[in-house]
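Only one chain is shown below, in structure tokens, and it's the form predicted alone.
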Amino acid sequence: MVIGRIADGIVQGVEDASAALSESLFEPVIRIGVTGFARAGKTVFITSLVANLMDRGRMPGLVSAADGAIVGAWLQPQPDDTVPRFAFESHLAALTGPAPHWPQPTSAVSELRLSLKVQPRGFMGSFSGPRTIHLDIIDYPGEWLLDLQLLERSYDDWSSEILQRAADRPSAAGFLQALESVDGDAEVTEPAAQALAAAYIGYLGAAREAGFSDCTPGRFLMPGEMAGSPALTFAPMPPQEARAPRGSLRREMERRYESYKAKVVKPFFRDHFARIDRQIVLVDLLGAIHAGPKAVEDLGRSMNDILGAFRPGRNAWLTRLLGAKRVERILFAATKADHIHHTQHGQVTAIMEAMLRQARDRADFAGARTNAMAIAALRATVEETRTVEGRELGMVRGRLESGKEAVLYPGTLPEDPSRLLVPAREGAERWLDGDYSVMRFAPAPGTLKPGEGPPHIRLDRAAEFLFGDRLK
């Protein structure tokens, strides 16, 4: 039996290596990670991207689509049998049906394979036939990506960081009160552990609603089948010099934290994140600006933590076979660009780039290409200009979820990103130069012409950066 298992393992290893070699040489696979925090628009992005790759009339910024090199696109069964399929068809129906509405967001890992038939252009292309390139799109919550930083943090380090941030947030008052009422050295009881964890989860939910992004552990707000398990039933507690006694509440909280890292975070890294070639991180920057300086500072810190989680660098086919994966390209995209006039898109991009500067320079130096841009995966508004008190203001008009039309002037973003980032870094309570407004527009009704996908802003340029080079 032992010999049989060894033989099976050798055969499986040979098959895996053969499959990887086949992918690299004949039908290459590009694994694209799509992540973002709550309400950043991952579901809409993937749905619109796939729809616009299948009907490419609105994709002039994707060179292979504009010059006709992509001659076909179709969906195939995904290669990972244990990962749920991204529900593309139902999401597209929600966005483009007779009564368009936003689809339900995803709260776990899902995957979709889109295959492209590409006819290479140029001199060499005239001697070769079309080839097939597979895009494996992996959707996962951004909060899970932030969990990767926990692998390098002890329970005390994590607790100190969380409690320091919570001290300045009104939404943490209930949890901090619950924390003060427990004795960490007392013998642990499951009701006490569950009550403290529930108070912490309540704080995380309130923090997310207030516009904050650092809601770790990420599974606490998206537990799925693990809801109520001990690995998701712990909370930070103040560090102390002497280690808590065995069987104490604090000792059990620490044990469950380490279990969460070993049984939740590491498997995610091994099974999904470590296999990604290209990555896009969707960011609701406008929502954070609307929430205030503290939310912007928190978002910037979270974005830099995300970028630091990647192991950047270029991976050739040989290193890919050997398992030395490196993410080659990382795009940070500020979503909902259709909520502001196009004259302010440059300011949005500049703010994103300034927020990422330090970590981005490290990634570029290591060999990974990074970029930032403002996009709208599905355009839900139209632009107009109105004169108000002698000033011409760029506005957007769209349909609210109530069905009524509304016109929004969100405010004018500064040309200099430091006008926002310095007050955020200094912990200001509010913006000195005014407020910035947001609205939740619904998808606009309309009829798609043959050969055209849903309307968007710069989705084609995002696609060109992410994988355009692999289609040539």
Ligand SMILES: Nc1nc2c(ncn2[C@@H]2O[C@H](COP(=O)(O)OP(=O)(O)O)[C@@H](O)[C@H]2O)c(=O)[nH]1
Given for the second form:
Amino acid sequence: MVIGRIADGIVQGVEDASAALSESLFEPVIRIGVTGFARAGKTVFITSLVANLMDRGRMPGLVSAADGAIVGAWLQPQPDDTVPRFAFESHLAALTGPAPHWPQPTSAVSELRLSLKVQPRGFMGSFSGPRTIHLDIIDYPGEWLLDLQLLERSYDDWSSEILQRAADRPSAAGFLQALESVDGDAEVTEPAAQALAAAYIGYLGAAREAGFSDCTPGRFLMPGEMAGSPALTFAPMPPQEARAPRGSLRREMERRYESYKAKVVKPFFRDHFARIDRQIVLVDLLGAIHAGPKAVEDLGRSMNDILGAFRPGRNAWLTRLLGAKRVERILFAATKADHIHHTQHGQVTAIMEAMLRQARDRADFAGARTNAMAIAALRATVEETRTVEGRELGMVRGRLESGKEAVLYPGTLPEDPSRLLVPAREGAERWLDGDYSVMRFAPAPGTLKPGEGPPHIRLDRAAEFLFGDRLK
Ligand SMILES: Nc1nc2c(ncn2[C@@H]2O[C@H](COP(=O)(O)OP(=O)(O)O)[C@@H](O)[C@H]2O)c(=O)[nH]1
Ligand SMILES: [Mg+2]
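Other form of same protein, the form predicted in complex with the ligand, not the form predicted alone:
Time for the whole complex; same chain goes first.
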């Protein structure tokens, strides 16, 4: 056990440990993980959260901001020297500058430290001076969490599973053909390995486009700084009775798969995931509803897969790594709620809660508090009500990315979540009750006022759930 931990690099230097100890006594650190699949809204969320914590005029739902306990907030160098810093300034400039636009997509882990000066309120507060509390915010792709499953799977097991699923997917045709044309027992050459990996990555991209998110290895579509390295240049191959000969293509693919697990997956869980105290999982639920029942079902399944990482006991290696440490709170937030009128936010929350309940029913999170809500990290629309054929309809108005103004009536979400979730589970092709539309609104110009961060919906409530209790 002890040996295993040393081998996994868990034991920190003595200096490190004592620094961490004094920091935790006097200046507590809360590590907040922000995850979700690509385009879920992680970058926009972190940018707006940090801006709204620095200028707290729009944060009445964060108790310690509303009652004045937070007396200051500033950015600091983060503690992890080798993790890219979250590009807060340039993302904020994109969102709130003279020609506001959405930030560039990102595909790797990044981190930011925001420090808060907090003067505790109430009776106890009058005895103590202000405290400093550090929020370390870690942005990482949800796709990477799916890799946890690989740790307990051999190359052959993983290959058979992937190939079985690929068998009846049209998007896999190219890759399957590429597999046919190689001889796994032949001596490996780098061009052959690269060609096969490229065909596999092509398939994963197409599968994701088609709405599937069971796309392991998670780094193949989100390579970060590792694009092109051997650990990311392999593909599944059909298992054979006999072990592949030394130096063969199949043997090399197996070696790289093992290397991916040891050098990519494990370090991520060890260095980032294992240290998270509070977690927010962002979900583009409205986008999935717009795409149809199959996308909603797939989203539910992949939420469940993501959550696997937060269930102690599910994976022996992770359980050993975490020891007694647990994520204390997990928030599931449906993003981009500014696409719909507030009269429908309750329905979005109900659908999120129902999806979460399904995931929760399969296993619990061992004491972690969970919550679901609908938020917009950056509100790009204003609401208006129009009377159409004698009926009052709540709509949203915003500027499209083309610069044109548009009014959107996205459709009415059902009060009862099962009206969406049951057809999704039953594999329906389309919604019976109607269509749900989304538009890509651009961030609105001129929204910043002195003392206020960017406009949002329930970002303050999300913050209160995530770390409000630690600021009191
Ligand atoms: N209307 C609206 N769109 C959003 C919001 N957050 C994200 N988006 C959209 O979602 C896209 C992806 O967001 P981003 O934060 O880059 O996602 P990430 O890949 O998870 O980091 C953005 O380019 C926007 O088009 C929001 O609060 N409101
Ligand atoms: Mg991002």
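Positions refer to the first chain, counted from 1. Under this definition, the rigid core comprises the largest set of C-alpha atoms superposing within 1.5 Å between the forms. What you see is a predicted model, and the numbers here were worked out from it, not measured in a lab.
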Note to self: I'd like the rotation angle of the smaller rigid part against the larger, computed from C-alpha superpositions between these two forms, in whole degrees.
What the structure shows: 15
Item checked: Backbone CA shift between these two forms, residue 224, after core fitting (angstrom) -> 2.9
